[in-house]
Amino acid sequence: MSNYILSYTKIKNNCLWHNDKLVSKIGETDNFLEETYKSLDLAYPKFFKMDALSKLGVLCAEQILTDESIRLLPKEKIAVVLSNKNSSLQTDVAYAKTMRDFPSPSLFVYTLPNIVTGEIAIKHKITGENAFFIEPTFNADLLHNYTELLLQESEAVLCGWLSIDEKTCDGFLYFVGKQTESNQKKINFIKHNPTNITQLYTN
């Protein structure tokens, strides 16, 4: 059986959009991150506690993750696969100033740039695997290859690249699992390849 991309969010150039669809457009400000989650009307306090990287994750996650047909899917059959170029770098140097004095204990928590799947998991609750892989470009080859074995035995996995620093913020995940005939009315589904999942990244 064929594993197909059911749904796909980005964030870039100050929007975020969802399978083609623009939701939030913000105008230049340094605080980008924090007004798309008010835009999104989102009730989720301990976002604003998060790093850089992981509100990013969150804000991806969240267009995707609450969709109808995907919200029931079993949370233990779900994994995480995501990938940058940076790591934790922007965390890493804040903190890394903050030894000056006194570190921070709220930012040496996310100076592993994996503690964004964490958060993703912990707000929708998905226990499956999960991994992060750090790659000097965006690698579509390795997040088909690697999905393709984690849904041997997990129903669906959430794959993406998240990379941000002070110039550049840079997202976009997508949702991989099966058709079925309770989603297949939802949107047209591509079929999981790495031409696609470039196609998607790059347009």
The other form holds:
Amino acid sequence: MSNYILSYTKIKNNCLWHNDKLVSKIGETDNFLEETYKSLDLAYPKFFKMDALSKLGVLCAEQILTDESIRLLPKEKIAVVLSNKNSSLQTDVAYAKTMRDFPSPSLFVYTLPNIVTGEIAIKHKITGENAFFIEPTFNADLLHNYTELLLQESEAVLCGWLSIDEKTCDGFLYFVGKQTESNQKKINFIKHNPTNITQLYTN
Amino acid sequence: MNKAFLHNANIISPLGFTTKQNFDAVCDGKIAMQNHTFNGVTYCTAIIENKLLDEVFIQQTKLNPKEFTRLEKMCILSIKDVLNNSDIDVKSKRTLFIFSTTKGNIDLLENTKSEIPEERVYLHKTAEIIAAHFGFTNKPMVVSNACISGLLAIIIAKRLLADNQYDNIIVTGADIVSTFTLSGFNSLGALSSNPCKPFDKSRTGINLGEAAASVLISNQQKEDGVEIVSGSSANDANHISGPSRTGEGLYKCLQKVLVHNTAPDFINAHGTATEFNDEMESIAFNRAGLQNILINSLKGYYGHTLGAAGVLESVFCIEGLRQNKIIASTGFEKQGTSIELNIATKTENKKSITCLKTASGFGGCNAAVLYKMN
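Next, report the structure of the form predicted in complex with the partner chain; the form predicted on its own has already been given.
Full assembly next; the chain just shown is listed first.
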């Protein structure tokens, strides 16, 4: 049975896109992630405690995981497979600046790349498989390959690339699952393959 | 579907530079943790002496130790030992190297005078340096998923082998002790100032340790090969820096991994010796009906080696199955969890066929693997 990309989101150049639709566009700002959060009216105050990588992931995941057809899937069968180049380096550097004088526990807990996986899991009660891969650049083949292996047992996989550094904020999450009665009327199906994933990411 | 078997393995740790040295040291009750001072603060931690590491590195590789970080030297020695004892072709497209770590060369952030290029703080760079040394054709895969990294890398290797994508996979898990991790865990109040006491009533927290551990996983059964029967990960969806009070994620892993509800002969737990981790594990094991199975933790010998732990401890699981030995859970004296567990109090000979290995980490992640001696 084929697997499909049922939904995707992108954050790039101060814009948040969901399935080709512009959800939010923020003008010149130093607080793009916070401004986007406000524009979405999320009412999730925990957001402000998070580091930038977690904020980016939570914002990207929100549009996908609140979709009705996806919300009904069994949460223990949704896997989360993420990737980036920098791991948690931005937060690592921020923590390292504090560690000689007053090491900050609230920064330290974010010095792992998969904390964003935990934040997404907590917000949406997702308890399936996890994996975080580090790659020099976005690698559709790797994500596609491992997702297909997971779909032998999981129902669906939230995948993507979440990258934050001093200058750029690059988030791309997509949701891979099977065609079902509840989702087939709503969604423009995109076959799950590396070409389509790359196209969605680069477009 | 192909099967996956663990073969040659190596551990580079303060207790030795081969699997045998490590296994023998632990059977003799040796503990790697000692007091060491980092930036004026004394910690009870397990570190490899720099001088010894460099001596062995020069002797084994003839390379200039100044061109590699501590972590890279440990990994290169570890993989070299595994490859020396095997005939696999690293240049084959059917061979993969998976590197698991939490913080990689994080000490480069602290040491601005280092001769090592700053870019090596990127985990994929570290993996590329190690892979290039051995000439792997495939580019390395890097897994960084907190304290389940090593065990998750083994699970991923099993899945890739089962799908017939490779014939041989080398999994290396490694992390070093650094001011970064020591100060961080200290700021959380998670460190014990004495050798840690997993599952014990008077446990007060973890020790950090450093190690590189490697294992060759192949689709071929050979003499002494230990099969990876099943493996799984799951998230608690509860808290980013504390385990679920009901052991939700770990319990889900156990349900998936213990196929046909067969109990393992022994369990090598995560057992970090924090109050909450060990308590959570006791609840998850009890929910899965495993409270009477003999359990140990190796953290009392090595401390918590973070991204290396899942691989290092798996090497002990397979050696335990090969030698029919169950290692005492050092540091344990009195039951200290709300569910009483069957903790191994002495190292003893016991015929075992299967072993369950578990791990849990920040970000709410959990993993479990079932090993079987065929």
